[in-house]
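A lone chain, given as structure tokens: the form predicted alone.
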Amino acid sequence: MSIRCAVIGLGMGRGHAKAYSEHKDCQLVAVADVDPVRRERAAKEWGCATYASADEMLATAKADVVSVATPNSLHRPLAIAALKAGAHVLCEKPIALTAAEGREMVRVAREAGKRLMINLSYRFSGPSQVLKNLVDSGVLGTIYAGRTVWLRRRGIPGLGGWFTDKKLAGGGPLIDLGVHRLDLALWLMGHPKPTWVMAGAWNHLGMRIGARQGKSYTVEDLAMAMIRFEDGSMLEVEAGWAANIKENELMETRLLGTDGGLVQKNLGEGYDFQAEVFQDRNGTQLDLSPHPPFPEAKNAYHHFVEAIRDDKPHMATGEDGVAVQELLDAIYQSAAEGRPIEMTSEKTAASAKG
């Protein structure tokens, strides 16, 4: 079975690309950008069709998987006129600017008959995927208390484009950072159900390094908050483009549970995880260190499309974008008002119906 699948957006969307060319079962039919230098690039690389505008891709190349890899104002637009033409979509993180538009995607799928997967690539490595076993078979017990941070030292991506104008991205590292940490917690601690929000926000560093740059920044570099859940846990969260730390780049998620703690963490300031998981048995403590070669992980683009060739459920569906959007979506308004925010009842039922 040859499955079809296009991208819209070359940015991001290169590693969408790439990825779906190497699957054996994959046919990377088009691509789609508004830069004729990236069109270029792409059809000598990949020699598939390429088009400026993502509606006539939609329209002619029939493609079976889009994704959508755009800045976020696009999400939404995007994957619901791709499903409307009849694809399953793989949307780039976050789902889209708020929880509400999200919704509104993961209800025309459903309409549609048709799949809608986030990247929320973080689950998908193969550490993270030895913790989610682990967690799972009771390792850690109960889960109390957490904190998921990732923080850059000066790491602003695109200064002066769509990532630090408000309007396009929605925000800066929290919606672009910090779902991912938020997102692989979350995950791991089994979805609690949030009930409400404590945040601070800031951009004093990004404000100062765009004016000095002549740049326009309109986002924050900086967002702390404190989530508690129904089940009494909470979990602490950290996300930052230009910060006063050492390292240049710091990611790392802990949880505390009544058996045992975890760590899942960069290492070298780099893109390589390391997974730890530290036990008391029999008063004597123990750390497990879990040793690659790990299980084989997929990535996300090959899940998807594996998922869908095979007839099996997939992971980091539209609901958990909600789900993940509706806590940056808290987290936003707490700070912006400087004062907790009550997670609903009324959103969660909302979340559940897409």
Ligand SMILES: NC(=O)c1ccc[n+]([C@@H]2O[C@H](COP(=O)([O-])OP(=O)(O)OC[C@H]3O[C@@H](n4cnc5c(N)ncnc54)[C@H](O)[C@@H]3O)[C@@H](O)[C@H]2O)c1
Second form
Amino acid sequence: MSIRCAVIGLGMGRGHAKAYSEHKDCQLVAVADVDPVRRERAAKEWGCATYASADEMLATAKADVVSVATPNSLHRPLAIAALKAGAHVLCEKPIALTAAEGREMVRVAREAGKRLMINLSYRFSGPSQVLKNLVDSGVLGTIYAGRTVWLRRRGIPGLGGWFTDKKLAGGGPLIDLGVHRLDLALWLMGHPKPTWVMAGAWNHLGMRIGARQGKSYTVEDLAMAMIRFEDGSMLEVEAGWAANIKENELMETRLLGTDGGLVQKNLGEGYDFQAEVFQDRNGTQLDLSPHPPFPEAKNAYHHFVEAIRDDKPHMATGEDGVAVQELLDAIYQSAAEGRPIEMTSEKTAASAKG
Ligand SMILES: NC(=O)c1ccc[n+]([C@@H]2O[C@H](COP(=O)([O-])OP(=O)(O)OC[C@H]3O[C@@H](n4cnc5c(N)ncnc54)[C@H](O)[C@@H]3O)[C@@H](O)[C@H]2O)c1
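Moving from the form predicted alone, what structure would you give for the form predicted in complex with this ligand?
Complete assembly follows, chain above in first position.
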């Protein structure tokens, strides 16, 4: 079997293209990017067809799977175009600019009978997968509190470009980094139903850094939120591209349960991760740290194509993408209006999917 794969957008999309090109059951047939330099590099590297227009690629490449890895504002239109062209879609995070856009993508995928996966890639590391198995086997008991964080001391991506433009990105570090840490926590917690959100967002440092370089900056540089769930549990979220902290890059998710706690965090301010579980057994406190290798862990791209090949469900569905986005929308609304936001049943319809 050969699954015909194509990629739109060759920044992060290069990772998608490389993964497809390396899978024995896939063929990378085409890539599309408006940037000729990026197209040329891809053609040399993978020998696939290249297109300046995504629409033209969708019409002619006949791909079974299309990755959408463009600026956030293009996720909705390009994912919908790919679904309507008959492809399964692996869309980069965040699902879209708003939950309403994401819900439309989910609806189109259902109508087309195609899959929609969101690249919520931090679920796919070995330590995350081990933690999920442990949580699902009941090691933590009932989870009642948590904190999920991604903060940078100074790490604004593409200052002055689409990342720092609210219209093109939808927001700043919350929608860019917070989306990953929030999804990771929700996934480990089993997607409890959110009821209230209280949040704040600031851009003191981003505005100052932008002004110094003569670049426009229209998003937050830090967001903090407290989420309350129907089961009484609470989760604190922090996401920042610029904050006066010691660490250059701090990623940490902690969950506290009646029988145990866990932490998933980055090592040495880099992109390798460590997982630990803390327990109390008959009064003795135990620290458990899973040790590599983690044989079950697959990257998101291979997970998606293998789910299609084997006709099995895939993780990080469009509905999961909407569930995170509903919270991001509520966090931005709470921060803008300076008041707690109640999550109505309409807002959480996609999350309550069982
Ligand atoms: N999952 C992750 O960990 C992760 C990491 C980085 C970025 N991302 C996501 O990937 C997406 C892209 O981010 P990036 O860092 O690669 O940005 P980028 O700006 O480096 O790359 C985007 C690419 O899209 C191309 N593009 C723009 N408009 C296009 C169009 N109409 N048709 C075809 N190509 C077009 C641009 O020329 C560019 O090459 C974003 O949604 C971002 O949030 C995800």
